[in-house]
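First, one chain by itself: the form predicted alone, in structure tokens.
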Amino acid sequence: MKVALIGCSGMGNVHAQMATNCGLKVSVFADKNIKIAKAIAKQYKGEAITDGMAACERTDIDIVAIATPTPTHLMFVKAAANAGKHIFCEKPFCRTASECKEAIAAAKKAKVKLFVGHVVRYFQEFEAMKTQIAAGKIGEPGFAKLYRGGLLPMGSESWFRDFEKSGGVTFDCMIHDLDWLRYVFGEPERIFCQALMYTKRVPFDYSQVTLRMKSGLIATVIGTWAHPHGFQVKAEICGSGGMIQFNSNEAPMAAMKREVKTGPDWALPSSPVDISPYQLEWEDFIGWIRDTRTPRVTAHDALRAVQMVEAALQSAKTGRPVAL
């Protein structure tokens, strides 16, 4: 199967390895900045062009990788469904859940598969955790205690300091620990969370989001772009038996700031594994396609991911608790 991969910088770079890795040909390239699009096309041998919806049509692709900013995720995720390709989008998955929805009518109407990126449900220390939870190795859970962050990627000027295209870290950065919270222990009640940025542009961001699961459990969710380097993830559940806790910093590989010689920084957690999560998961999506797996999420699971979002970002503007 071919890929078009649309996003060449950031985590653009990172699926187009990983597809390799898999045994897919990522054989076109597209992004507005056609010198970014011809240096990541000459490495793989493909070809680079500065039109992603051209690339969506093209009749020689099987699968459309998204790796773009989140409001153009939609425009996409429709432009290769009603092309008839497979999709898979990084996460968030649109910037809104009206967008999400329309997302997920256009792939069912199509008749083509559509994953989204939650790519912290295939770290294996996260994994690890969720089985040991499972197991009942901390007894009942009753609280969780997650952070994740470090600097602003890609620097001062980057989109993601732009709240209507970001949303900021409670948007782009700690989606990956709703997820992760409702992925283990259920369906969310309630939200509440103070935040920095959550209606404008702002030079850094912090986070701090509280939840009652349906399940009984109280987690505490912080994410942070407010360092001045670095990147670091942990995780802390307490359950009436025992506890669980995971540092990244305390891992032989651990989370870490990426070093770009040109261009801005940005940061991508790392874990000291054989097989990276970012492959695990096309490996998951590949075997959709292929109908010998189901995938450990879905479009609604990212659906949902968004839903748990925008009512943080409802209850920092509100200043008032968000029922789910």
Second form
Amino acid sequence: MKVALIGCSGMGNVHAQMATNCGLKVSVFADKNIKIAKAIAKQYKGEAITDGMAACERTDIDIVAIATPTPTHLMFVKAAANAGKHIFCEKPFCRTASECKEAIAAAKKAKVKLFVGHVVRYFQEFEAMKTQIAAGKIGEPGFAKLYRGGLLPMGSESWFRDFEKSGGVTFDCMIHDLDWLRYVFGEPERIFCQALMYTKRVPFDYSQVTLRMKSGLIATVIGTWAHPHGFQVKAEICGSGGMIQFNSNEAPMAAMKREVKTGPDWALPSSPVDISPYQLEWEDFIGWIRDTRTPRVTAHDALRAVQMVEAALQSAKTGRPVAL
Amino acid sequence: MANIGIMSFAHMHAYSYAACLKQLPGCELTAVWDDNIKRGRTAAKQFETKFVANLDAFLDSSLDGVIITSENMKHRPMAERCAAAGKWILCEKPIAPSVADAQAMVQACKKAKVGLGTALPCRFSPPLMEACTQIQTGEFGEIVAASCTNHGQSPGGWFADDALSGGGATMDHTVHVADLLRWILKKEFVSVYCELGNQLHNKEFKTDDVGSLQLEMEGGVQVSHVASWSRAKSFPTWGDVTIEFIGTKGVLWVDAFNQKINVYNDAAMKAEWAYWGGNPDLGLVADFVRAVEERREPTVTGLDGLRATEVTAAAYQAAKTKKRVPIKRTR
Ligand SMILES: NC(=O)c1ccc[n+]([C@@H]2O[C@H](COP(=O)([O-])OP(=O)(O)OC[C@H]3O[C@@H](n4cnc5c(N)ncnc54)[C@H](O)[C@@H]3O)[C@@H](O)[C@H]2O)c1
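Taking the form predicted alone as the starting point, write out the structure of the form predicted together with the partner chain.
Let's see the whole complex now, leading with the same chain.
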């Protein structure tokens, strides 16, 4: 199977590598910045183009991978579906829940597989927590605290910093944790959120959520794009028989370069493992295309995640809890 | 020489305060009274002081100040007796579970012209004092948000009985952080939203054992707080007080009791954290002793205790109504 990649920077680089690791050939690299497309196309011996819509329609392609800024996801999903391609779309699925529904309808109509990269479901440390909970190691879980973030990312044309485009840390980053909570503990009941992006005119974001699940479990979730540097993930799950903690700062490796690059830099958390979680999501997606397995995350899950962050931001705006 | 008495050893902090009184110069643990006679006698013996079973006799004695460490619901009647007897008071936190009780205590002490302090020792914790200094110098710019925790292991007993405690983990573990933020940011709380749960101890409790709070302070400072008794029995320490301050010029993280060495003791069959940091209780008690001698208000006042109680009471109200609740300041 051959892949066309749209958006060839931060996540695009990761997905080109992961698809290749899975034995796929990434043959078309589309990026509106042709320099970026050319550089990566050279590395993978593919073709560089600027027009993502044209990439979707190529007849020599089976899969379209979308790693562009979130507001562009819908148009590429629809174009790819209409052209009969299977789709790998980065999270957040789309910029609004109604866009997500449109995307799901397009894929359904075209009978193509639409996968959304909620990669935290594939992170080994998160899977280990899920396994321990399922094994009853902490008894009945009653409380969860999740924390994620660091530096405010820049992205191409600073799109992360335009909160209309990215949705701020709540929509872009905390969505990982809200999705994971729903994955492990079931449907949410109501959500309350405070986020800086709706109040203070500060050039960063910080979001704090109190979430009640239908099971009764309470979660406090913090998302930060307020730190001057770094990236950290912390998790804690408490139950009637014990508790679990994870802190990404306690990693097997720490590197300090003498020559420090100036200016902000967007770094993915890294803790070397046998198989990257980004590859695991590709393996799941490919297995689904080949009908050998059902993926860990569905487009419906990705829609629910967007609905959760939308509800959070509505709460942040109104100062009221929002029922889900 | 300040003569200090302790009323009730119901709260385990009494033992720490008693030890501080023994250690500090210029004061004496003169007498102990307790409505649980056996507990009181044992404690008096442990701290080599006298037990006075009769409350009138206890309050008639030469005491200058009294530390009240009873169950939360008994704070008010005990404080009123002490005030009427002209004794300086240091009252365990929360000063009282209800705003009305806390207000009455503040009023009674004002009327009797005695000092009333609330036992919020975190203000004497070296890492938190340092955080306060750094933030107040403006190095981190304007603080626009903070996320906090005050976790603990389950204290059980009367703490988990509404009738004596007036509330659970959220009652027990909100006031420290509420007071710290008021102190450090010099701002008051304006509203709170809260979800409460009684779900970490197989519903053995008659109170909540976890609360997730979303608070707002003056000027739109956004604060989240987790108050819990979530620390497992096998957890290597009692709990924590943490605050992450988000300022316009930077971020400050403080984990106030994270000064420890890891101890692996086969006899205990669990990892333990041996704490080597400062003793905030000592600062608190020393301040109270000085307040008694100087006939002034303790540094952390009864009014501070009332303010913290206003936050907690509103949080319980918010959990009940599932709405954000304004925090009213009373006198
Ligand atoms: N799963 C994760 O861990 C993770 C991490 C970061 C970002 N993301 C998500 O991945 C997506 C991409 O983020 P990123 O960090 O790679 O962003 P980025 O800004 O680094 O890269 C986006 C690339 O897309 C190109 N592009 C923009 N609009 C285009 C268009 N209309 N047609 C063709 N190319 C276009 C840009 O030139 C740029 O090269 C976002 O949805 C983001 O939320 C996911």
